[in-house]
Amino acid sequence: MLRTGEDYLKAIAVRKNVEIFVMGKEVKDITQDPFLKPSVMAFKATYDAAWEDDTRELARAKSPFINEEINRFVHIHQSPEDLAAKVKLLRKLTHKTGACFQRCVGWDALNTLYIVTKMMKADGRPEYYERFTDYLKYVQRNDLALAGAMTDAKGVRSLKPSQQPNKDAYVRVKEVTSDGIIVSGAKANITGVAATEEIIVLPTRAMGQEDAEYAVAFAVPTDSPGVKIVVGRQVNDARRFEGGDIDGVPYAFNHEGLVIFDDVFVPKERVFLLKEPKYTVPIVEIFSAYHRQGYGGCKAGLGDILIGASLNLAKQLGIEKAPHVQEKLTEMIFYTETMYAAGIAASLNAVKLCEDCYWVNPLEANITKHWVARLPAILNQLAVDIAGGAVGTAPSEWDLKNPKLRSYIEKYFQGVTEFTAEDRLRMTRLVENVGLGVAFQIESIHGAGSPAAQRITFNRVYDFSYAEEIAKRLAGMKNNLVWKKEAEPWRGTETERMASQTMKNKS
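Chain shown above in sequence, structure on its own - the form predicted on its own:
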């Protein structure tokens, strides 16, 4: 079933047992809470996109599992074109929200579990695949808003899960019952979780047999007994409480939460991995590559917003034709399109891991995310350079609305007469909210794994021996003309080896 944005709002508003805390206070209706409403509106945009003319085609897909048209955010990628459509949709949606729309992590979790449970079926464990496909059909038929929960609290980072002094530093299976499991622990920095209907939990790292109780994947409703969500603070987040439409823009904030599992019961049919640590490796690598690929779309979309805002502010200040401004805008285009191009490359050079599923190219997906970890900070620097110090010092919306101050603000905050002081204030706040926001700065670095994780993958996946053989052949080195990879230990995982070989065969 394809839901509208209004359908989603109605479903979220009637939840009864959800435990969500914002700044120490419990929130029952997130559709009316000023702190969380921007996230709700961003989620709503993902549903509206399936009905709006400019995004309808990108936001819909045909499901082979229920034989119906569905929202792309619950679709299993069937082709490289599907993966490219994901990146294109994310860029387009960012133009509508000006923020992270927070539905991607659950989408990537769906695609990851589909592939990994297929692997488990091939290994003689079909029950996990059967459970997951039943769950997938349920999600697709109801067009559910999903959170993907991977990052654990982690405790002492140098210790494995089983070595932690706090046994709940990683989510663990506390008890196995005849009809399910009881889990305990917490997942941290979970994007958009308060605005979702279901949480899909994945292991956050590769694990050994000693960590078996932590090797668990499952799905539960967000309002399950024992699930508690503590929403984190963000830069400039107090503006959400001001009730204005300049400082507290309706979309430009997302949220992350600490999700606590306080002895939560998970029915057996919702358990997709149970104490089989060898499958944590493909889960982590497949998920991380999917999620890193998507960043090429949404962060390029935020780059577009900064380019447009910077150009408009330059016009308001009368400097749009200055050579240094033109050069900065050109540089911003280069960085924005670099992120996007990498995401598209990771999509179109996809790897077919099963007869009806495609994984992104893992090397290019990690390249995408590594660009994203670097370039948004530079884009923001250039935008602030053009916009001026007002990004950090502009009068507030309430100063502008104060009858005693309005005429002064209008007089001294105006540039070119075709634009008002309010125009400048609105665009300045947009640069601040987008450029300095969590979604473009902090998340770009740490979301989907830190830059160090991507660099490790580069070195594992890239075929150095193949590149060396090319060089030796072209250099005409004697006794080195055999077009053959030298035998040496493969540095990566089995899934990465399959991907590397697939891409080598295509070249």
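Write the structure block of the form predicted in complex with a further copy of the same chain for the protein whose form predicted on its own appears above.
The following holds one chain only.
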């Protein structure tokens, strides 16, 4: 079933018993809440995309599981082209929302669990794969809005889950019952969660046997008893309560939330990993690489918006032909397209883990994210440079709307006569809200793992000893070099090693 955006709105409005808090107050209908409505609208855009001319093709896919056309956001990638379509779709969708539309995490979680449960099956544990594919069909048939919940509260970062002073610092299996499990803990920074129907929970780090009770993956409806969502604050969030249409977020914006699992029951058929820490390694590797790849699309899309906004403001100010402005715009293209190119490489240079398991190239996905952690701050800097000090000093829309002030604002905020002062205020606020917004300034750094996590991957995947042997040979030192036959010089990931031991033989 392919939902429309309206279908989604209706569904999300009728969730029962959902416990969502915003700024300390409980919110029942998020579609009417000024804080969360932009987030709902951003989520909705992923549904509309399947029906709009320009995105229809990218936003739909054919599911081999239910043999129907589905929304790509619940699709299991079947080819490198599918992976590239993800990046392309995300870039285009960002052009529509100006913000994160929040549906990638759940999507990446589906694809992760598909591969890992298939690994488990190849390892002789078919039940997880069966449960998961049942769940997948349910999601695809109903085109559900999913959250992916990975990051735990984490407490003391230097301690393992079982070493924490707070036993619930990582989500854990508190009890196993005959028909399911009871979980406790919290997941933090969960994108879009208040606007979803289901939450898929994955472990956030590789674990050893001592942390077995924390090695758990499952799905629950967002309105399950015991689930509480505390929506987080963001830069400029309080402007949403003003009721204006210029200074705050005019249309869409993402949110993140803390999801508390207060002894939540999960039925057996929704449990996809239970106390088998060995599989936390591929879960984390696969998910994080998928998610890092995606940023090549959405952050490039935000880059496009800042380029367009900067160009427009340059025109408004009459400086669009100044060489330094043109150099800055060119530099912005360079950075924007770098993020995208890396995401495309991670997609088309995919790793095929089994017959229908297409994983992104893990090294290139991490390259993508590592640039995403660096370039947006510079993109914003360049945009602000062109846009002018007004980004930090322009009057509010309420000044423009005050009849005593309107003529002054119109007189003193206009640049060239082709544009009005209101045009300038609107575009200036877009630069402020996008360039300094959470998606570009915070999520770009920490989303899908902080920069240090990408660096660990670089070090794991890169074949240092091979590089050293090459250098020794060229330097004329004795060495043990055996030339690699692989077309690419790096070592595989742990996931690739596990997959080659299981699925490549058996599936």
